[in-house]
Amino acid sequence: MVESFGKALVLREWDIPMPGPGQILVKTEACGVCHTDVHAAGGDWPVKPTLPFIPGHEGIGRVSAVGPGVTLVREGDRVGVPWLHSACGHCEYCLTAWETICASEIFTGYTVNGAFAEYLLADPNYVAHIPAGLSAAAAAPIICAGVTSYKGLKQTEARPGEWVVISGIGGLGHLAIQYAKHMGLNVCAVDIEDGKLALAKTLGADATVNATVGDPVAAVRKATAGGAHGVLITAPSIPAFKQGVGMTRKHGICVLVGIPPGDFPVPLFEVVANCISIRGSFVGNREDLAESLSFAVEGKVKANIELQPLSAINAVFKRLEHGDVPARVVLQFQ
């Protein structure tokens, strides 16, 4: 748990919570580690969690108890507890499947305790139902990194046969390539490390560009015959965001997913003159989550994972801060 922002997480004995009306208790089997957890522990964002708190929003486990009034899940069901813990359910955003921007939204591992614990409470209306045949460790990254990259690709509105750029081939990017290929898209992968670009090739990328070599914008525009119809920026890098707009074809859509510190330098003339759209994309709704899991259970999308015990969390955080995690770390509780 986080007791002080910017300090090491501490291991504590914690009372097992009891589910109240409309709540379920989940016994954690695995939980992915996301860069958002690092931001939460550092108190990096304008709206900060209330200390102390337990991070973790890629939790997979079995329902061990249900509170009064719960009918959607039963004891023994395997569920995923994602970033969106709950929303109001009746505002204009919830009613149009944009619950992820509900003004009353609650976030797992941020505004309520998360899955870096053996037990956690969840809202049965917002958990993911994990398909049979998908292990807890394999499912964990899908309910955040997977759905976030999948939703971002949908937001590009790129059609089969068109080009997308995926900038940043890390935890999100390596999944985005797999989703994009099974969506019928041509993929140009962009990163600053040749090793990650080699991985992109093995995952099906049609072209790769090292952003540290020459003019990456020109290289992408050449590879995609004038720029990508859609650009998905997962890299938490201001230069990547600036380059992403330049890599976007006229009348294309540039989707921002990564959240680096600082302001986004928008080239206004280029955006206006080329009729480029810039969109933010924030995780995905419950339908997106179910769809992203269906790709995984069919074997079309698979996260590269590294298993670690909960006790290694501070070392994992340091590696994330230094970009030393090739894909996704999953904490295993069994």
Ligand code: NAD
The other form holds:
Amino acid sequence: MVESFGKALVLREWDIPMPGPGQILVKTEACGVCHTDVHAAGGDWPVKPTLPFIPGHEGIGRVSAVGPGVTLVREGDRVGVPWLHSACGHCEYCLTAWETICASEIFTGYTVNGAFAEYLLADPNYVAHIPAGLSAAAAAPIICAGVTSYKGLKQTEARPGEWVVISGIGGLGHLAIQYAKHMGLNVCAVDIEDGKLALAKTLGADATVNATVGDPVAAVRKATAGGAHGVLITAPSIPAFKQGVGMTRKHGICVLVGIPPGDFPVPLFEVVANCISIRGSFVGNREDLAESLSFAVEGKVKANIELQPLSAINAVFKRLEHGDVPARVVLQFQ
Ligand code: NAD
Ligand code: ZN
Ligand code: ZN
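What would you give as the form predicted in complex with this ligand, now that the form predicted alone is on the page?
Full complex below, order starting with the chain above.
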């Protein structure tokens, strides 16, 4: 649990919650650790979680009980409890498959308790249905890192044969490369660590740029013959954002996904005179979630995972802050 912002998480015994009407209880098998959990525990963002809370929004497990009125899932089904815990279902955003920006949205591991726990409550209307053939640990990173990368790539509107830059080759970025290659895109991977760039190459990146060496914007523009048609910034680092705009080709789309605290200066003349679009992208809707899982069950996209016990969480958070996680840590529950 996070009991105070910026402090180590603490292990607490907690009563198993009872599913109320329309709720389900999920017994956690695995939960990925997203950099968002680090932001949540740090109280980094303008809208803060209410203390104390249990983070974790890449939780996969079996439905162990259903509350009154639940018909969509049954006891024993394997589900994923994603960042979007629930939404209103009837506003202009919900009605147009933009439930992720519903004004009444509730976030797992933020607004309500998440999956760094043996049990958690979920809304059956918003859980991911985990295909048979995908283990809990393999599915976990897909339900946030995977769907967010996949949706972010769609939002770049880059077409097969065009270039995308993926800035930040961590949990999100290493999956983004794989989705992008299967979408027929040329990939230029950008990170500040050579180890991440070496991983990017093995995953199919066509070019790599280390953002700490020389002028990374010029290097990307050279590698992509004038800038990438689409740029996806997953780096939790402010300098990556201004650089990402500079890496965007004329008339291209720069999609912001990483959410480090703070703002970045937008080079106004460059954006206007080059007709560049800058666009935010926030996880993905339930159809995006199902599609992103299909790539995984078909073996096209596979998260590089490191298994750890729940008790290792504070060390994992430290490593994430320092960019020391090779791709994705998944907490494994007994
Ligand atoms: P991560 O820590 O696994 O990966 C981050 C990567 O960025 C690392 O490889 C790191 O070396 C690299 N990096 C750091 N500084 C960089 C720079 N200046 N230029 C290029 N690369 C740099 O993190 P993650 O779990 O992939 O999450 C990344 C960010 O995305 C976080 O801010 C997280 O909150 C956010 N996020 C957003 C959404 C959304 O819906 N928009 C969803 C999930 C995560
Ligand atoms: Zn996440
Ligand atoms: Zn709504």
